[in-house]
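Let's start with one chain on its own, the form predicted on its own, as structure tokens.
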Amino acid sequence: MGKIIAGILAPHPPHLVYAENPPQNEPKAECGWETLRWAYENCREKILEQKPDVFLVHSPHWQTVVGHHVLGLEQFSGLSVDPIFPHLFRYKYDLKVDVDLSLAIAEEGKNIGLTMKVMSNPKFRIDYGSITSCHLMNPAWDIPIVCISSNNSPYYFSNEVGQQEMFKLGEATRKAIEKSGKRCVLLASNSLSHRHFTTESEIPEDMSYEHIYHHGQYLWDMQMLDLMKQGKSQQLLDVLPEFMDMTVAEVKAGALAWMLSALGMPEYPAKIHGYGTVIGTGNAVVEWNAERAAQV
């Protein structure tokens, strides 16, 4: 029987890949955002020790109006460019997709009434959010991935309706994983608070300019992280709509609700690997390790 090893809140600021200077990314940096980059290092070391078969990522930057989409070809390659930070992120990717699991999620989603689509255009460009989260969790790219789009229901209807939709998607994801026989890791590719600066310093990696947008935003982030640390998933979901409105939170796109649903609303404490800011936004690398929690 397949299972979810862990779920990770895996924020995707392209600055973190830029600062790592991987060979796939054209721009080069001196340094920067070490708190978050080291948090990712600690998290991925522990996750990779558990030998996952596949990473599943839900990204707000693959936006779909009609239904939830999954990748349906075994390989995608190309150049992914961040439209806001093209001077930081021009990444040449060549990735493998677990098509069987993608199609299984689509089928399970249809079974519970979701509109599901399969992306089978070989020229489709993978969004930078998916690439950034997957790169930072596994820079070797030697484990296949599944990418799931973010349906725009939270924006067309309401925060509450959107999160309910993502909760159903999480249920479909869990059922597909259990039938797959595979060991899976979920990546919720989201920042927390998401008000950000509209200008940047002359040197983007100059950390003397880096700080949270304002104190109220920081307090909201700390409240959400405290609920995660206490294992209060239901309370976390209950307060998400207000959090989204107060901080323009990126979790509005649904990845966090999707992941917590797939994990079965965990009541064990999450591990906070680190919190930091990127252009004023609040970002945290947070781990819910389902496999290790079951062994306690």
Given for the second form:
Amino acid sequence: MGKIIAGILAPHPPHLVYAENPPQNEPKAECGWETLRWAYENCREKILEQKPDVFLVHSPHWQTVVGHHVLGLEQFSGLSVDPIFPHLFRYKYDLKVDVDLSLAIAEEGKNIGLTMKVMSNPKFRIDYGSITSCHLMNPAWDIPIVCISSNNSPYYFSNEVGQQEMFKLGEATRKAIEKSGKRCVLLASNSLSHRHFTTESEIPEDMSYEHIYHHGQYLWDMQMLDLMKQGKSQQLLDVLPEFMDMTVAEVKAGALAWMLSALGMPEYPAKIHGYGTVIGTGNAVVEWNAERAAQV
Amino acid sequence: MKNSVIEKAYIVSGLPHIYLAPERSPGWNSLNQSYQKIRQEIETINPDLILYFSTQWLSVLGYMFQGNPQPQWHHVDANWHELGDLPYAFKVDTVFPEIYSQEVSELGHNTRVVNYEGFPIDTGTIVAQMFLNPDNKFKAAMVSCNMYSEKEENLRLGQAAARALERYGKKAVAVVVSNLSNRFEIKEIDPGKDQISSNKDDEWNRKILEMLEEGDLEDVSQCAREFSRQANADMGFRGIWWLNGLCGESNHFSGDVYDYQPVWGTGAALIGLQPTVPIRARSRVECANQEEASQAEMVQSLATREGSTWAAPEKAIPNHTMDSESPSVSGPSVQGQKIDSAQAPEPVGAYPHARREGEWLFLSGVGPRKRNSKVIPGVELDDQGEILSYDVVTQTKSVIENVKTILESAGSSLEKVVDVQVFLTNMKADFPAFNAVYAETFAAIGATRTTVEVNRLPTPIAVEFKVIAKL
Ligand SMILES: [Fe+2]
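To complete the pair, please output the form predicted together with the partner chain; the form predicted on its own was given just before.
Now the complete complex, all chains and molecules, led by this one.
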């Protein structure tokens, strides 16, 4: 039977890719945002040891209005230019999609009443959020991925309604994975608190400018991380709607709720690999390792 | 039109359905046909430049301007990919974005002229360009829509566009790419039976269209917030504020509604506004002046219209600037201007709220008092005017609000504060609370600060700020 070996809170500031200087990215940096980059390195090392077959990513930067979309073609390549930070992120990607699993998720979703769509336009450009999270987890890109769009529409009604929908999507994802026989890692591509500065320093990687936007945002982030560390998924989801409002959080796109639901509301402690800010937003790399937790 | 910074303005829907799949719905097809009328008009005008503001090009760090002379890509929409592809190759004016971005940086915003291969141009701008400028006869210019921007900011962004166009001196047409009500059906629909997602949205759209048909751009701008709240207007109908700023905040237009149809539940319209008097650019000082006057007017008009259920302003609201009563930037010279804000508390002596010297703005001491009020926030006085109790948290918050008001009246903002001197009447008791409130706003700004205790301040207050900021 297939299984989710881990779920990762995998934020996607393009700054981290920029600072790493991979061959795929055109702009070059001297350094920057090391706490987060090292957090990703540690997390990645452990996860790759567990030999996953697929990474599944849910990104707020593939926004859809009608339904949840999945990629339905085996291969996509192209250039991803960040619309907000084009000076930092112009990335050539070439990626493989696990189409069988994508279609299975779409099918399971439909079975429980969700609107699901398969994206099969070969010219489609993959969003920079998915690319950044996937790159940071596996820069070799030698493991296929599944991309799920973020459908914000249910959040029109309320944060709670939105969250309910994401729970369903999480269930559909879990069922499809179990039937697939594959070892999967989920990536919830989100920052934590999302208030940010509206100006940038002359040198983007000048770390003397980098700090949390506001102490209140920091307190919120710490509260969220504390609940994660204690394995209190339900409490985490209970405060999530308020957290979204207080910190204009990107998790409104639903990735965290989707992931926790797919993981079956873990009660084991999550591992926090690191926390850092990017232009004032709070970001953490956090791992729920279902497989390791089961072994203990 | 002679001496007008723009020849004509348009508000158009940028949904790809209209361009890619007109055959699927009578409404989409109708819009497709109506778009041709605008194209023909623009061809007759024969402008040097089409300036686009699209609600689908979102920025969060200030504003972006397209600077690639020949952007090209094979675009596929994130949601509507199944309708087909939008390959494009545009011709972009590269001089105008430099001028415009300079004007916008002078307002204190982060700006970026983007010239990168593959930088994503939004679906809305692409659709509008495909319809209106299919052969690239006219050069295009594009400015982003800031997600967090409010009304005033968009008005100023529009005013800056007018200044930039005037400096550039070319013949221009402005196009706002925006829907009216923007409530998409969130399930699959039969496009043949597409309809506006609610009657309420439809009614609001029609009211807005009626006003635009009358040419009342300023009035629509005034009720954009309510429209947005009631009918979920596209990006808060920010586009209309920008256009209103650009077009001089007036109702002097002759309006045309070429079409109005549902697209996937949203209200998609094609609208034209032909200026009936030449639109001229206004300097920053002139704009600040008018802003204060129009705010005073709005307060007045709200007072007279109490009890009315229709929140949009009446057509009869006068639109001229007030002169005698409204305090304003006095003196035409850029050097050493005195600045008084209509919203900040009245000075208690012979001094202005602020003084501008070159790029610097020096504020007089600011306390927590409010304009036109005897009650001081955070102070309780007895009959003799002696302090019974006071709350330094409330006072500090009020001081910061007042500082913000004065800075904004002068065209600056809190983010541009460089130095703060703080006077407290009781350092020991009040410093920790004051310090915490201060940090909420100023921690991110990083201004230098000096805090001293003083024996007494001129009014019964516990805290006063002396601020220096950049313009
Ligand atoms: Fe993001």
